[in-house]
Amino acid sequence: MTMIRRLRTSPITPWATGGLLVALVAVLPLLDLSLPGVLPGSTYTPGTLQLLAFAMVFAALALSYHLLFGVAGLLSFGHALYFALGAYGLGIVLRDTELALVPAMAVVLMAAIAVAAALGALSLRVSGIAFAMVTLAFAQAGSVLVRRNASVTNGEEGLPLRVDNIPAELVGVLNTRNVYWLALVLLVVVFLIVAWFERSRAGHVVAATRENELRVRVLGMTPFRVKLITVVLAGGLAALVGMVYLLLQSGVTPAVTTPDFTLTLLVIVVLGGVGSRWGAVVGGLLYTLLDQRLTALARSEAIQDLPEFLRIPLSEPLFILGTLFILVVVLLPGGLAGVARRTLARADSARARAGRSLDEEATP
């Protein structure tokens, strides 16, 4: 009898629910499911798999500025900078080598490291708001040598793919759900190395840095190292999910060399919450998905037809997002992972107490 009521009352853990989302998303391409309003069309057609691909790609970025932000308290506003040099640094390579794909990510992978590794050394020497500055700089700087170098980067035109060394797979209209899929296990891939980071002893020590970098120093620690360890990792995904961008829009333009970039990733990981993988990949999804759709709306008729003075705000998609963005912070503490996190602490309670209610009755 005991062992069925805990079966009843046992929740699900979050990894099990995890699984089964990751299984259900895979399998959307195969499917014909539509949601009015919030897909462009329905789950099968390439322009629903490119934008929910662009979701996913940008809730990996996210778990990536989340190893920074949420574990490290590390607020870098140059995040953008591994991104872009994951982009632009695979479409160099492709257009000016016969390097087939997974050598020439394998390339710009080992050069963003060293590169994360060099400014991050750099930047670490400082904290607070003097190593957010710093960030910035770095970005600033990266942002006009991609302007300023058109015959590297092609410029303000930005910088096109060249696919002849590329599988035929991930080329063109018709294959758009073969990218999907890499988008997904990129994501998956990215939450798995995160959720790893944060269970190893790097990833304890440099989130009790976080809370008081004098302990670990008295503790005989060099949090100077953890925290480097981590700019390097999160540096590296930024760079892998750069490259995966980069397949996915056939293309990269410097307006994601911007601090502004960076900027809309802080955005997102404050909206999912704080400190929460989870809360960084719903954010993501979720941002990118309004983004998207608010663009659209923005452009509508029904919008069009309203009077001057709603026109005008609602037909920014920038003015909602952040109408929206100061609603969560000021009515969701904690973002939508906090929301989250309180449900669950009411379900518990209320199975705690439906548990005691049945030993009670089966008490003679």
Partner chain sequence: MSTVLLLLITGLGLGALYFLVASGLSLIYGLMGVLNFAHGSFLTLGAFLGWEVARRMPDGSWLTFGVSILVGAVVGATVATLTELLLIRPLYLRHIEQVLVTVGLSLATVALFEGIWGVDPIYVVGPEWLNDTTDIAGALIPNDRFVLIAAAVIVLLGLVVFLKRTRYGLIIRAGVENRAMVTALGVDVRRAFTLVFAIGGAAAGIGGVLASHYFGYVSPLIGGSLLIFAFIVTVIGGLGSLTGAAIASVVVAVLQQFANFYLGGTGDFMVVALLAVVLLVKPTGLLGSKA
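Numbering follows the first chain given and starts at 1. Note that the coordinates shown come from a computational prediction; the quantities given were computed from them, not determined experimentally. Here the rigid core means the biggest group of C-alpha atoms that line up within 1.5 Å when the two forms are laid on top of each other. Compared with the form predicted together with its partner chain:
After superposition on the rigid core, displacement of the C-alpha of Ile326 between these two forms amounts to 2 Å or more.
Could you switch over to the form predicted together with its partner chain, since the one displayed so far is the form predicted alone?
Left out here are the partners and the other molecules; the chain alone remains.
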């Protein structure tokens, strides 16, 4: 028992657990596991791998949003802009140029960083709720740009991926597991970058600005600059995730440019627990799976046969998710991470009590 306790408190343990989890997820395509009700099929089938990869892409995107909202305390309603920039940017570069995948991604990443720096510098002139509204306005402009310029973006129909210059291993249903591993690599890389940033000096300072901007200024640091660095990093990561999303989905539609898409990210981060990296990851995975399963459930006969006043709400996944979100905000402050923390703390104190009574019995 003491060994377990020592493991729990050791700083290496979470990383070891994480590594183990990653290894487990990495071998899933080679296994034949079924989770009826959770996954649509066995773990090696392309449909399931596609869904899991999609969930990991969302978890990575949620991590980039966690940088803004969880770490820096910046409530942005425009994060979809950078994700869309990555997806659409890569799609357009691959279609209109003969660049190979990696150089094309580098070009798009540079562009995304430049846009994030410019818009970030502008929107950080205001703070709090006004910042939220301004980022929303910029994202809305991006959304309009995508929808209106059909000659470039293919408008409402969405932009299909041109595969001529993409490695053959990433194309086609049979290669879904390669894209799945790519998504896993993406998630791990984004997680490590976010973790590294949170431990860096800039990360500490920006976390301090969230608590007390005045104190940071008194210490002689400029909150504006560290906030801008955070915005640019989050925007760059979101663009990177958008590029993998394009490869995974073989295309992109204007739905990812809308403010609602950013709201989804906000929902994920809050469900997982604001400020928690693991919360963002778990929230992203859970949300995607839930959304997918609820959509399947909505079409099921069990729901379709219900009376109208039950059938209509239950066949709208977003209604259920939105309601769930409200309940979490009102009833579970700290989200899933908060619940986990409280459960662990309770278990620990219970164990400590048990340990103490044992010690007392042992001493005569």
